[in-house]
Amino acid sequence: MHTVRTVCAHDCPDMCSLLVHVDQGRVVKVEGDPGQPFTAGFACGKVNRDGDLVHSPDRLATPLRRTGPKGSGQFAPITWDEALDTIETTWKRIIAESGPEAILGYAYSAHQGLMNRGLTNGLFHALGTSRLLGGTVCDSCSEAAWEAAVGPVGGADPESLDASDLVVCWGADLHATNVHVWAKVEHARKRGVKLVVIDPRRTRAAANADLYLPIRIGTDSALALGVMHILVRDGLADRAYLAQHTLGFERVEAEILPRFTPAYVAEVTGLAVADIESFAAWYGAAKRSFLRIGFGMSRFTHGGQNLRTVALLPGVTGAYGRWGGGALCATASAFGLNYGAVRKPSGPAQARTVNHLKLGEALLEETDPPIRALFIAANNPAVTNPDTAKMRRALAREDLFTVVHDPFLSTTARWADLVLPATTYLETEDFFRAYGTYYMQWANQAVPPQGEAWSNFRLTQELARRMGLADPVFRMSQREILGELFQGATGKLAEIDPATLPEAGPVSIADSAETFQGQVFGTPSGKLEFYSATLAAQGLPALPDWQPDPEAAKQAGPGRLQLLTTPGYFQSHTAFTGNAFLRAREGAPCAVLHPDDAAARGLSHGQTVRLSNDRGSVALVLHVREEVRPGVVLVPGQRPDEEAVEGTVNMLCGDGFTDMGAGATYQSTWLEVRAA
């Protein structure tokens, strides 16, 4: 038996360093690496079962060619040469007849490796095909909102939690997606630090909080403004910090905050005035309050305004200026790597761009030229995209040549013409940078590829060769490409010799308590922007505010409930679907209702219910518990149809846009729940 040091590639902000124990080519144990200070020697309950994922009997063993109708899942094995010949011939014909923009290909978030994900996207950039604007199904709104307030920079270092004197978890389910921050919170609480959780769902963290605020979906900006109102009223605003490091607060104070009295905020948010007052008092008294902001509050029509306003809150107390204080949304912007070397090795500066959440619409409606070929790696849009029914109608086009590269026969793969077996992250090597910490690390290959699986990296380079691309990056090894990623690096990255990284283990680029000089702001003014001229130029409100969701007027009505979708604890996304143990731990896909809503509909725990609106309907098992407030139906996890009674929840979600970042609005969905 031997041990391999590697990195978790799942879509999670923690980016755990792992020790993988291997015996005769099989993964026998996955555990956290004690040499990584933040992830601290433990892996989450999902990742420590990744040996089961690698050696699952459901893994694809060979390339497959479709033999039945699209969506039927009927395939026959073929060789890699047959599959690659078909792809090469078809793509070259389409380019000759319709131009490269008639092809769309991408890799997305199921593999976070900068090479296994990035180089695949670089292939299509170099070919000049249509390009996917990724992230709009996930974080583009939160990113745009954060940048409007703070700039394209990272937030507070989660390792500074050791110095925090208040922790606020706002819209982030730590146990599901950020468990190592929860470990830091537990250590802080042993020092007597209070925890406030603000979330429409009574998460595991909320159940253990000193104060839990079960906020109405989409009213986060109202609560943040209400807290600012109280801080100003009670003399708890840090006037010196506001004067030196922020822009426009005096306008917010004069024009916005007078409306957000505790009574009004309570009416909007559904919270008790006493709880709003308590939270504001705790926040105002703290000097080093740490605010963990989740992406979930941004997946709403006014999601950008929500997140932007919450991100402004630490500026009122000056917490941004102190180690252990401030806010953390994401850290990816802090890594100034030369991503273009991998993602954009060549190709035209401009090409048609397709918004990820509008992929189904683009496949159905683009005509100049129509999209005739689709390549998907590390993604499952037939489950995860909004308006899933439209996405599937698009995939059903007989004239759409679709290739899916996946370790399993995913829902999306069932609609493909060719399905290619992909490696998991433990079967390849890569380089990673976190998006919830300031660590980066080389990942070693733990075991050989299973069956005939190929990595994204290997497949990309072979397709590039067949398509005649001459860019050197398509012939380099991963270690050679690592050097390219550091070309032109500045700051702390410039001090790192990339040749040392494969043996270095986890490397941090964060400040320390001794070198920290306050949150850096990357806005045009160089300050925290309460007033944003950038947003004003886009026709958006320049000052933070709250307004009712216009979708409520269209969709809400008597008997209708608002949808809340969140990650599952053991099935946070469909990359874990192939693990039978984790599917059993999570249980069957369910809908959660408050007891009052269940009683009003004559529904009981354990029965099958149908969730429906004008987009469609799905059938799920009902759980009745006080995990959500009345008026909300919670559906944890994005689960494929075959696990549910019928359908998948994103069939009910529209493909409209958020106010910032052109993101998806999953939470602006209303529906009816009745017995199936």
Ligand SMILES: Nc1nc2c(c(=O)[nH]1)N[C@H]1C(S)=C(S)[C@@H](COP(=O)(O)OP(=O)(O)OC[C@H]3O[C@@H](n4cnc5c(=O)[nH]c(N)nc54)[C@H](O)[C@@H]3O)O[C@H]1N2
Second form
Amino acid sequence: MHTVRTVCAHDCPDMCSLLVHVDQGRVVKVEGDPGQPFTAGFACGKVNRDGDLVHSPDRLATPLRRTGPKGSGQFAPITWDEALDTIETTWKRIIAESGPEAILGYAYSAHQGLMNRGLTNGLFHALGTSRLLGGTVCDSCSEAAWEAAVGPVGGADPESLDASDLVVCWGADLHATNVHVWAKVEHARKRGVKLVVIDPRRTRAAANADLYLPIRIGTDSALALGVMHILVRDGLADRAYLAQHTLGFERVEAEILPRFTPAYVAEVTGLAVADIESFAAWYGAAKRSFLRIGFGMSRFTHGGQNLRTVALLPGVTGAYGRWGGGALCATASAFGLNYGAVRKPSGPAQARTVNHLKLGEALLEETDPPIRALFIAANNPAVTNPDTAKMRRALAREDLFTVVHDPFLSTTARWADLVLPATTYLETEDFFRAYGTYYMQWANQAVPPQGEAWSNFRLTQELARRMGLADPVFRMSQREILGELFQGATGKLAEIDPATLPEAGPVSIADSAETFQGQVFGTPSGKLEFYSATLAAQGLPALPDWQPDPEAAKQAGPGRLQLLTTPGYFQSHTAFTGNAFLRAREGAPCAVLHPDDAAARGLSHGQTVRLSNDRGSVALVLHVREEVRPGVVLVPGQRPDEEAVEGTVNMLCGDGFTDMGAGATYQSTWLEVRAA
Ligand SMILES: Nc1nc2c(c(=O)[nH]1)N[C@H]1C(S)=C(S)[C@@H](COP(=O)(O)OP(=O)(O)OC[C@H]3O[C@@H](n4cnc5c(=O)[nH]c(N)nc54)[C@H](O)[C@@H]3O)O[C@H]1N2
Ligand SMILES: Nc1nc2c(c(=O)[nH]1)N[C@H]1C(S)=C(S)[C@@H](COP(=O)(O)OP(=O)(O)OC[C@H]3O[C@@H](n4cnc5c(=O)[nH]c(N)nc54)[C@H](O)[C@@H]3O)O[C@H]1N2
Ligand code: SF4
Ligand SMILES: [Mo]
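Next up, the form predicted together with the named molecule in place of the form predicted on its own?
To see the whole picture, the full complex is given below, headed by that same chain.
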């Protein structure tokens, strides 16, 4: 038995350092590494069981070639040589006939490693194929909104929570997606720090909060403006901070805030005036209020405006200037690594880009040239992309040569011509930087590849060789590439010798209480932008405001409910589908209704219901509880059809864009719910 120090590669802000106990090539235990101060010796309930994922009986053992109709899941085993020969000859033929843009290939986020994810994208960049504009199914709206207000910089360090005097968890379900921040919050509460939760779902944190605001979906900017209104009214705005570090607040104060009276905000958000007043009073009294902003509030038409407005709030009290205060949305922008060395080793400056959300549409409709070959690694768009019916119609195209690289026969893989067995992260080595903390870490390989699985990294390098790419990065080892990532580093990064990283364990680039000089703003003005000329230039409102979702006018109607889609506690998208224990812990895919909405439809807990709209219908088990307010139907997680009574939630969601960042609008979805 021996122990290997590695890093969790799942798509999660925490980026835990892990200790993996290995016996005769098998993972026998995964635990948190006590040597990582933030993730502090515990892994979440999903990853504790990643041994089961590595050794799952459902793992793909060999490459597969399709033998039945697309989507039928009928395959026969083939050798790696046969599979690679087929890919090489098909891609070369397509490039000769139609040019490289007739191919689209990518790796997405299920492996967060900078090499296993980055180099696969680098392969397609170098080939000059069509490129995926990634992140739009996830955080591109949040990122654009944060950048409009704060700039392309990180936010408050979650380790500063030790100094906070108020915690506001705004649209972030910490027990599901950020358990180590929750641990910090629990410590803070032992010191008497209050917790406010603002979420349309009564999450576990909400049920424990000192103040829970069950906000109506999509009305966050109204609440933030209402709080600003009260702060100004009550003389709680930090005028010195506003004058020195922000731009345009006087216009917000004159033109916007007068409308956002507590009474109006209560009407829009569905909250009680007294609760809005309490929240504003606590927020105004706090010096070091820590705001954790989740992506949930960004997932509809005006999502960007919501998140941007919330991100402006700590500027009004000056919390951005104090250690323990401010806001954390994501930290990834703070790491100025030389990503281009891996992601863009060579290739044309311009190539056709396809928004991830519109992948189905592009496969069906692009003509110049049509996309004839598709390569997908670490993504399951047949379940997780909106408008999955369109996505599946595209995957069903007989003339589309589809290769899927995955440790499991995912729903998407069922539509492939070739399926290639991938390693899980515990079978590879890589380098990571977090998106919810300021740590970086080298990850060792814990166990050898299972069956005939290849890592993304190995597959990419072999395909690059076969396609005749000469870039050195396709022949370097992971350790050699580490040096490339630090080329041209400045600031804290420049102090790090990359050669030491494989032995170094977790390395932080964060400030400390002593060195922190206030939130840095990376906007064009160098200030927190209440007025954004950048947004104005895009035809968006330059000042924060709230408007009803235009989709409501089209889709909402008598008896219709708005969709609330949230992360699963024991499932992260479909990444843990291969773990039977976690599937059972999460329970059968369900829809949750408020008792009033269930009663109005004559529905009862436990029965099967059908959720439907113009796009389609899915059948799920009904749960009736006061976890959501009336008017909302909650569907936790994105579960594959095989687990549900019928279908998957994204069959009901459209592929329209958010106002900022061209992101997904899953929650701009209204539905009927009736007995199945
Ligand atoms: N267990 C688990 N962990 C995960 C994931 C998972 O699926 N499961 N996914 C991973 C990935 S890929 C990502 S991007 C991150 C996602 O991280 P986030 O998107 O930040 O997810 P949450 O933090 O749970 O935030 C969603 C919360 O927002 C709430 N919400 C929805 N609409 C609104 C609204 O209009 N206003 C407000 N105030 N709140 C709203 C939801 O009820 C939910 O509680 O998590 C990662 N971690
Ligand atoms: N309705 C609705 N839909 C959503 C969301 C929502 O909130 N609501 N959230 C969206 C968000 S935030 C995201 S990020 C997306 C996530 O969407 P996906 O990226 O599709 O997420 P996963 O289900 O994790 O799929 C990843 C696939 O990668 C495979 N995989 C795991 N590790 C590796 C590896 O090392 N190599 C390879 N080649 N494959 C690997 C897994 O087995 C799985 O099949 O979903 C989005 N979809
Ligand atoms: S909390 Fe996140 S980073 Fe940590 S083990 Fe779980 S999924 Fe991985
Ligand atoms: Mo995501």
